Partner chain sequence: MADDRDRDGTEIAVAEFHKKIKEAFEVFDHESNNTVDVREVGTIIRSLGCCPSEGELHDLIAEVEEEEPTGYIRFEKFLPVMTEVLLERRYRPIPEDILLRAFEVLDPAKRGFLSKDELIKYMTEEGEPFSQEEMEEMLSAAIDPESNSVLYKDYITMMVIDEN
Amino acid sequence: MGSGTSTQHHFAFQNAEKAFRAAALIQRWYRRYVARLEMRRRCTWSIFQSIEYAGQQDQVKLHNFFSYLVDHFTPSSHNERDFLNRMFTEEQPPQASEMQNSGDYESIEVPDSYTGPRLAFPLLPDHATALVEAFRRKQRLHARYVLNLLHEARKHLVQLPNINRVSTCYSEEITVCGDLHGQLDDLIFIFYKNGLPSPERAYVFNGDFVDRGKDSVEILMVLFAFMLVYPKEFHLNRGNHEDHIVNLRYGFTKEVMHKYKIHGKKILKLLQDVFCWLPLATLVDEKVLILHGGVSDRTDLELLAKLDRHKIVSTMRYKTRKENKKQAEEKGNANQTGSAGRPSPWFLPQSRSLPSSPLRPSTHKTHRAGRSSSVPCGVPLDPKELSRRVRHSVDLELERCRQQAGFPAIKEKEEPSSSESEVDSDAEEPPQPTPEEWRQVVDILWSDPMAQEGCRANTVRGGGCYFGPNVTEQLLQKYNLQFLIRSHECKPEGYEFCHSRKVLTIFSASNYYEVGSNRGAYVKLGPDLTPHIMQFQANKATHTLTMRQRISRVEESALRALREKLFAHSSDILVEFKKHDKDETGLITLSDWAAAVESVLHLGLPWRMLRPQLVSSLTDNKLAYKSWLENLAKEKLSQQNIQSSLLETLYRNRSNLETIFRIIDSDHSGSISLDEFRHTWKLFSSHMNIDITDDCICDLARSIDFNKDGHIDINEFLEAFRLVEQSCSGADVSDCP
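In the form predicted alone, give the structure of the chain above, and only that chain.
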């Protein structure tokens, strides 16, 4: 009996040992499996984020380019001056008379056939709830009610302070939501999961309600409706996308004009003013500061609380054109010492002071140093004498063009003196924000936290700053705060703590880059101010996918976007490849491939890790780069019968071209009139020193107007650009501008 029992125990121990070894092997395999999936997820995330921030840099470059041209253009008539006033660089708060016209909704009739939601003011809770249900069923709110709701929202926002103060004493809890970016499903899901706004359930929405998504209008209507129903429990902060200039690029302007073709311009004009009146921050129990972007080492809550926020029409640019002219000489003196070694004036070929054209990026890097570079769109100014000569040269050139075109000469005595112009300007224009006030708002709307100490310019976004843990700690101690809640950045889990849990990022747009790319989140604060994070996925399809399927789906989307980016810059990449292939063998090493691609795209991606997904075949561990570029183009060429170089140019510049089109289309009509085209072309010709008459400009406009309807739409605009590029590619490169 004893020996039999011993044998059984021996076999039991052997089986247990095998089981433990098997479990250890399975655990090791699973950890490696999960680690590989996590690495793929992080690489995918880096691709999406790098491409997104590169688009923001393009927007800044484009704005710099147009701002510089407008700043050095002297209008010759009232029509030209009015056109410039409508362009985005002339940023003036709309006048009361303009708002009255934009809010003229009573004359708009609602037809009997309209089956959408109807609003009656003052709004009741049932009205706001019915609005949510109507939008869930894909119904559209009539333009009359949109304008009426915006008009009432503006009247309420005007009465609010810059920094709202909220107390948990009056509500069971306060729910803070981050970016929504036009994703209505996320907003509806939050209300379904957390409950509709009520006196017991307060909400703070932390900016970036619009752009990118397809339902930005509906989100604004729901938010403004609940704000009017519960003015003490429902609060909105301004984000960096509540900006009419940013909306030109990221889709909100296009969405409004598509949904409201007749009254879209009125809606956009009123929205521009409403955005200016949105509060800048919210303070909970005097302990938790909620703002959209972040802070800097110069953030002053007292200054933010008392400045006139309505004067900050856009955070993309501080100075108006008139202010630049008035202050150019004064600021030129301040920069005279540091600019002694600068190149010749901007209109000469070797100049580098002009921001590079968005269609032909500059080949040099701009090195920013110091805190002042947090300004998103700054233009270097020349010394006093050079500034005077530049303006004089431009005026002479434009005068010569006018005389050739048959316009009467403008005599000096007919021009008002500078002092008279300044008096008239001051009399006509409302007071402007000071540079410090403007920088304060830019910093809280555009900044991001970083792990390192200090505060430096946010060169990735082109605006705001990166602020470190010490900057956060200094602000918290100065104003006796516990922690900050901010948004502005998409996070894989929908939220992220940093700076020793003193900064909480909340992002409420789930599936932001692609279905399954990220969760959404919101945070609830009770009387103890302990943050309770709630995560969600608004898309039901993500719940049926395994982690591997979800990551593979998102990875495929990210790689597709990256291949489009590579294809769009294939000509520049080929030039870099040839630099590494000095023997002209047609082969380069993988290290050279990674270095060349990064030197062109500047995305900061782990290219060697991405190599298996981007490079399929190698020869002796070397890449045949010409074949690789040809394979990259096959997919795009199969979709459109256009030669590779033309399609590449369109892919690279389409976003900029569409933004330029909307800038020229200053009345948001959806097409460019002959007058708009003529004024814009004069702007470009004054910079490029091109002698062209009005007749030639009209002939050019008619040639672009392919269907001969008297206007140029976006398709004709892009087609004209394609034909110009095609003619340039068939001729000598030196013959093309």
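Form predicted alone already given; the form predicted in complex with the partner chain follows:
The following holds one chain only.
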């Protein structure tokens, strides 16, 4: 009771209060730190996604380029004609009989020195398990067995309906996996964690087994092996990447040719066919519909069940010889008759035509209306004018696509009905898919869900649509279903519910963008059809990293990709900067920087949030833009002796270039001649409005011919651009400029 005690109390109270306040301060500071990390994580994700989708838009441009070539290009010289022939034909058109000819693989000898797995058919469960084990130990399957397995797989697939039906009566649990994209580690992990397939353990793999990752071949082998061993319990759906044209761009073709130098081409040819025989969807207990992309307001399961899925070779668009001929006749265009004699592109299977683009439902006016993309060509035009017109029409198309998002109905240019009439008129060729069948398949392989009600064209991907909760509801009610499982989109947690949990996205490729970028997941369904999600991340390294380290690492990768994109558009960006600097001070505000960069790249990124990572030094809160751009170039130039603006052009078009190379290299030898490169580049650059002189092209071709033998080794060329990334990825970040 004395003053001593009350002082003690007083001090104690004060101390407690101080501790309380100190703790609160630390917590306050820490929560802000975490929030900023979270924001960085989101921004990083945005970067990856926007760059990925921009790449898909590139594909659209490329296809328009090829359509343009096929439709309109009149070679002006003998050389060019030869070159086009070379580009557009292959040595032998594939015959149906060839596919079944077992001479395909039986004649291939397997040397005694081969220590990899050997397969005997019919396959037994042990063989499939042994195959997984062999691949885990990094062995490679001999081409003979690859072809044999693919033949057997094809025989099996041909018997399957378009929509697999699975019941939980037989296998008590069903595991559904999403995109794997060549990431064998994830597949092995799933089998390890969840158990190998068996009569009691059914699996559905929902498409996109290949491309991007480095082990697409091995994944296919494992999946097909288990499919043959457990035909009733193991099911595969086709994804948009099970498509030989998509594979040209996204790495599967390259992987096959790299791993199987001699027989790769045969393998690719067979795969092309096998992919078209993959079923389109799986239905569990008549209640849960599993398909790769999504649905549209037109999705008709009865039609999908009935159509001949084998007719849909690729969901990418090419016009055919037949269409051209009819168009020419209709327009009475003398100039076009020369083209009728031209062989059709080898990458377009000879006997099949693809009547319309994912972007162009050719006849009906729908509220997702497409547009005509061919340029009516009445009289022979000089190349410049032709080029200008084509560019204009391409731009118009893309612009219209963007505008569609806000407009319910768009007037369509009526297309000449060649695509319809050819379906009926030609009795000699096997039946083509109708435009409606075409659209149905594209929709289920390419669509994405959106939060808003309605259904509109998926302009980001260039195919399928965005479908809203009402579309889902409508479909579920129409067919008396409980919910949809789809894949097609990478999610940070490996899965995501939407549309009031009526749509589940499941994605099984962990660390898809970069180590640490996302988890993978798979979902299990029991007889009650309640989804149970399991997540994983198939890289032990990430578990030992803190959140901060994981985020930093992924972020660094995203920023590198973004800086490369910025560099690839330096010239245009400089023009924009100058517009904001009329007084030629050499400085611009950060606000102007953000506006300029977005106006060129159109990535929709939060530039102000990203600014500290991209712009390091400021004078008076302003940016000296010329030196900033120079620094971006320095990162790339150090490895090359190529002039900066040329390098920029190469970077900007790298993805398209690679695809074009692979198409030119029709015998898959891995190299193309300087002449071929120059010809293609000329065509491509004029079509894409790239200002480049003939001399520049020659210089470019010569500088890429590293060993000066008159040929460009494709892989060498592409590796040259990865050198900078490779040297940075493993090293300390501070080593990089």
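Think of the rigid core as the biggest set of C-alphas that the two forms share within 1.5 Å after superposition. From a predicted model like this one, the values you see are computed outputs, not experimental measurements. Residue numbers count along the first chain shown, from 1.
- Comparing the forms between the two forms on their rigid core, the Cα displacement of R42 stays under 2 Å.
- In the rigid-core superposition between the two forms, residue position R28 carries a C-alpha shift of 3.5 Å.
- Aligning the rigid core between the two forms leaves the CA of A19 offset by 5.4 Å.
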